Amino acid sequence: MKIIKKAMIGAAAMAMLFGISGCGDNNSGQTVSTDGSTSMESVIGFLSEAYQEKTGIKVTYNPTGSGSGIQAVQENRCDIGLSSRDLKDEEKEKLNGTVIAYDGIAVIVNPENPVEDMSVEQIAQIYTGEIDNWQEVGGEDSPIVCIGREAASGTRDGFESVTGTADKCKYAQELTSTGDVIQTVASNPNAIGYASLASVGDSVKTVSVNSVTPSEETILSGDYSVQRGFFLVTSKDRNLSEQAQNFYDFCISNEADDLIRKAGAVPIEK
């Protein structure tokens, strides 16, 4: 089953439906507040819409990035945090992280770029500046422009962890959302970027990595190496409200699997 790559279509409309707002607007007891990863926008959108239709309970989503979502849980500003990276050891002392899906991190280039495949080593060398011309990896004689995410991004954390480039990347631009990375690469023939596979559409080209194209099958099998989990983050120090617990249970149930697929991600094996 191929991953649907156009899951971001209608994201703005979904955001309005789900009531994007700051975390903490949960006084009525009829709202579940989530905060965090912009890469999880489509997944949380599909899950929230289905849950609201089923229960009448509204789920809000504040797309601030994984680090900010984790912090929001720690500071009791939302019910559930959303993270596209695993929790750090110090965060695990106070928080729980539950994987609800897997996401391939697509390595993307402009559609005009003839490069089709790269190794993890080549990608790492590009982002650290060791390779700085597309000609060195089978492309045109043009300078490589490295686009990435801001330091708090779970996508960046996942990408740099897999490629072994943490604190070594030389970015031309560090952007605050998945959509900004895609748009920037789409507009620059010399650019390379990385983004959640669930968010990648036709405006950019996904290159294979070590001759493996990202798909549901290659992500679950582990053959596609540039991947990470999508996590629900909760506090160990306080219980979720009844409404938040019910939404959490819905997200990890078998009922959520098809919704996660529709959002372009890969549900975990249960």
The other form holds:
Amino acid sequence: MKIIKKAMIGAAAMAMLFGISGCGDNNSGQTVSTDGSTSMESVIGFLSEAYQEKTGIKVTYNPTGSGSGIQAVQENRCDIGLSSRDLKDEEKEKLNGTVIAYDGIAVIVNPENPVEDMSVEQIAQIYTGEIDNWQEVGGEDSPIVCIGREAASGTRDGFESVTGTADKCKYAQELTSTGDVIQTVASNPNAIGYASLASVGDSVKTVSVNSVTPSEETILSGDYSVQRGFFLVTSKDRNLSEQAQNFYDFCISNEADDLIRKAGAVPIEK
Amino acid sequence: MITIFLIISGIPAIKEIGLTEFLLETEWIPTTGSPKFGIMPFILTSLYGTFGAILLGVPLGILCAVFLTKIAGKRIGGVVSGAVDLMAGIPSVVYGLVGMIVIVPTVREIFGLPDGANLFSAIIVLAVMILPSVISVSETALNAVPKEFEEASLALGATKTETIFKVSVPAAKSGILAAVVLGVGRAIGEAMAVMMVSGNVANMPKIFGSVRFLTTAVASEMSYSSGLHNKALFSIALVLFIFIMAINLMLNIVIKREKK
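Since we've got the form predicted on its own here, give me the form predicted together with its partner chain too.
Once more the chain from above appears, this time first in line as the rest of the complex follows.
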């Protein structure tokens, strides 16, 4: 009896397996895996959704941070790495980075905070600890809490290189994702943070920098200085699979422009 | 297997950095041009955090166990024990999330701090997390105390409270000690929940300062580390492993003594 039961279960399992691979269109089962920057979540979300609608190929996204994404491509754990910082020289030996969009790094504060505008110098001074009270930049008399990202974050890299504060920042918290930063700033009236403009919602207030409000025009013209590119990272040693190459081409095509805009980032000029 | 793996992968970095520097240096700056790998801040944070959690969690846990075994009736006891068991089953991320959204802002407001993500919040979260194991182990120990002890005490004219704290608890001493050691083990090994409430900056520990634990250092940096930094994280794991082995050893000794 037992053996018969086992055989039946086995047969059922086999049938299910074949059933799954048998039906559906030709492309099901094929996926393109991406891994990396948490800032690129909305951009990749829009792109992969449109791509899946168009071709039926699924694009997976693993939000781990730029440094992890670059590492993942090197270790062959994903097809395309996502990075919100340019590759370092030693990484360029083995990897290719292609910019698909530009994104402003929004300097965000709690909505209760009256501060509307800061200069790049002021921001740098706040993050290096020279300014530690909101009063000095036109706010209330309360201490400033600097929220930042982990050391391998592309956003942190972009922010620190624009403000000239690399390795000098005194953080109160180092968080591991864009969403964490926004959540923390939204819940603490003393906090200041930085996050991808594409991801910032209504829960926090974006301050203008040097009197320039971040927007598509100001980012493209370079007036808004706190910005960086979004990169697709691929390995030089191995070729992309056919579907990954297709997705890659789709991301840099004109078709992607509107989607990138919808996601809150700025497409590159082609 | 794990032991061999950890030792093999943990030793090279310690050799390269130097054991004393690795353990005693107070700065951890792994990603700059001239990196420094000192894990003293992590070790101290983990020890302080664990100690704090024990200080808060153990008395509460023991009193809770006393209440459940000696005072509460069957119905209340049943409900509360069920709740305690449920607490043990809650994933640590959930504790972290609750800590992040409830405890961190509350700590900030109560103590008038600029930021609530600090060692103190982590201690509170850890204390809550060790409660279930402390309660259930001490409960078992208290239940194992022979009824005759208590009856004799009561017959000699001691009140119920006196009986509980002067007879039952001392009789269950080694079991309760085991509960404490188990709590220490749980607290020192916890990563996810404390990562979400402690601020995660590699400072020397201050009660109201942002800190990073041994566990969170490994968890948050492993994904992007490379080279010596990566190896150093394995060494941190090795240090943590040694801590936990020491705790287990203590637990074994305590249990053996109980058997005698």
